[in-house]
Amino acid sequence: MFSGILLDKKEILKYYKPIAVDTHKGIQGHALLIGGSYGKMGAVCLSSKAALKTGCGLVTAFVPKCGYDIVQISIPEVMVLTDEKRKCISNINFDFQPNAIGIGPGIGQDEVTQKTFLKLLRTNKSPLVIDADALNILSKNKAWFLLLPARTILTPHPKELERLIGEWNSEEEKFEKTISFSLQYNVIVVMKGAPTHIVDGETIYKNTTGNPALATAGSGDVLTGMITSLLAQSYEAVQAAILGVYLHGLTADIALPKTGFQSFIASDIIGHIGEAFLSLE
């Protein structure tokens, strides 16, 4: 069976980076997220909010015309660019090089989001993270896995995993076709789960944090947003996921005595990454 690296404090110390005391913002990253629809405002939000608070110096959200109210009302500290469209995302344009891009929450799966998504993948230059709705448009244009540049970091729950690689008949052979898939297209695989597993070719870390509050609305959207702050800060693609998933377990574990399973929701996770990250120091 696959063991994989435990990720445990002393795993992810090896990896974690401090913030330099002579800092500013325009070399702490500047990630840019994409999604958001009509009636989805709520996961770009998480994933945007996320970003900074995992320690981006500037954070730009890529929203639906509907979107833009509730993305500056809701989190003043992050930047906004809007579609010409109003309910989806039909054409992404952006006048920066962001450090990182983050695609994916709350986009939905209509025909021109799909048509901009490949525009997107033809010319990107940055890192990327492809999640939700983003992960199951690429499955159904299997075509398109040959554009992802190289060290893309995708994030699939289950479901949206066999969308990508195909059915599996025991956890051995999920991870095979993980592992060939990952070979294949030279990408990173977050395996959302209990626990979570991050595949990058044939190394696999096991995730060694989180509990079952974690299965709540928007969790993986947060994770979204804080493995694109990792990856804007310079963090090696791997790294970020690694620190990104591993943090993101942490947050639910330090809440767990207050909040109990029941009432912890996804913004518990980003009122919680500073303690996260103060375990760490």
Ligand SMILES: NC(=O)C1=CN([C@@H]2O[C@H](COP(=O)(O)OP(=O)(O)OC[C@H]3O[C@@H](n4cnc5c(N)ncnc54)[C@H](O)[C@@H]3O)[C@@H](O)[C@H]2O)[C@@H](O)CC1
Given for the second form:
Amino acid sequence: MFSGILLDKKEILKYYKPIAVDTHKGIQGHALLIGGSYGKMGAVCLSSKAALKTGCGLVTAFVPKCGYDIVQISIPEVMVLTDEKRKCISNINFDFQPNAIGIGPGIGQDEVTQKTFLKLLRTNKSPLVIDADALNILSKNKAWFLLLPARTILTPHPKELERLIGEWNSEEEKFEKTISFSLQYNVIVVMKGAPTHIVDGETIYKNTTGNPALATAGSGDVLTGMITSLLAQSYEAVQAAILGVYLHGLTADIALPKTGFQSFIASDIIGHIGEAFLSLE
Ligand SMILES: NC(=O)C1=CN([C@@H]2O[C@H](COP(=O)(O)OP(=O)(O)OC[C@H]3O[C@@H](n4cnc5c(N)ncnc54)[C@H](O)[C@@H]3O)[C@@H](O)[C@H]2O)[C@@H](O)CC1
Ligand SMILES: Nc1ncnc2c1ncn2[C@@H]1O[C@H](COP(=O)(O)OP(=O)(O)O)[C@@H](O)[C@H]1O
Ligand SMILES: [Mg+2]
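Alright, leaving the form predicted alone aside, put up the form predicted in complex with the named molecule.
What follows is the entire complex, opening with the chain shown before.
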């Protein structure tokens, strides 16, 4: 029997903050999405667009040089900073203080990318979401776990989770190991799956939205953008994770009668974020 907290609409409305009438883009949060590499620029495009569509005022994407035109043309609302390298990220450098940073979608695991990620971990002052290849880099360098800022959000799928915490022999052991990891490093783990669980120390949240339509490329990249956006809008870390996961799943539930399971793609998640928010009003 599940003994944690079920994430249904009633629970979500405890955290959800409607937009203030007098807000403006300058106080609505500035998210920085760091990712992309040659052939995987779509991942960071999806994250950045999802961040905007989840309500933050400004979004900047930091990408390798080859991503400049791709991001500018596919999402004109997003600002772009580029690395000096063409195909991968080697020197993360920006001259503003983001309200939240999401790193990992499509970033690859090149040696130079690993080095600059380490530098970011040592110097960063913004709330952080770590996904995809940034998680895989962490798994290859487990000593870096100690550098994770308190309340960092990690969003592994089951394979990424296994790389982080090692194998498990039962569901129970998987949760025990994830809870220990979360407690030891004071981080929040979004255990993506069907369903997704969010582990914050000994508290476990179980999501109630979502369906197999989400089993499609880029679905997690979108989630990273949504959670980073909420974090940039001043939601506390676990609340950003919870609300992001709930809304992400809800988009697929809303879209399903129109798209069916098969034709739903990650861009359809982004296309339905508005309806998901409206259902909370
Ligand atoms: N359009 C794009 O640019 C895309 C880029 N992507 C990027 O590609 C890189 C590699 O990510 P991947 O996740 O594909 O590669 P990984 O090697 O991390 O994960 C794939 C492996 O995990 C297993 N796996 C995934 N979900 C699972 C689940 N729910 N249960 C059990 N096993 C599961 C798969 O069977 C496979 O063996 C990342 O940087 C990611 O962001 C992907 O997100 C796909 C789309
Ligand atoms: N059968 C399913 N039911 C519900 N959610 C699913 C299902 N399959 C995948 N998802 C969700 O889709 C997302 C997949 O993330 P991920 O594997 O990182 O994708 P990608 O790396 O391609 O962006 C997660 O949020 C996961 O919970
Ligand atoms: Mg992923």
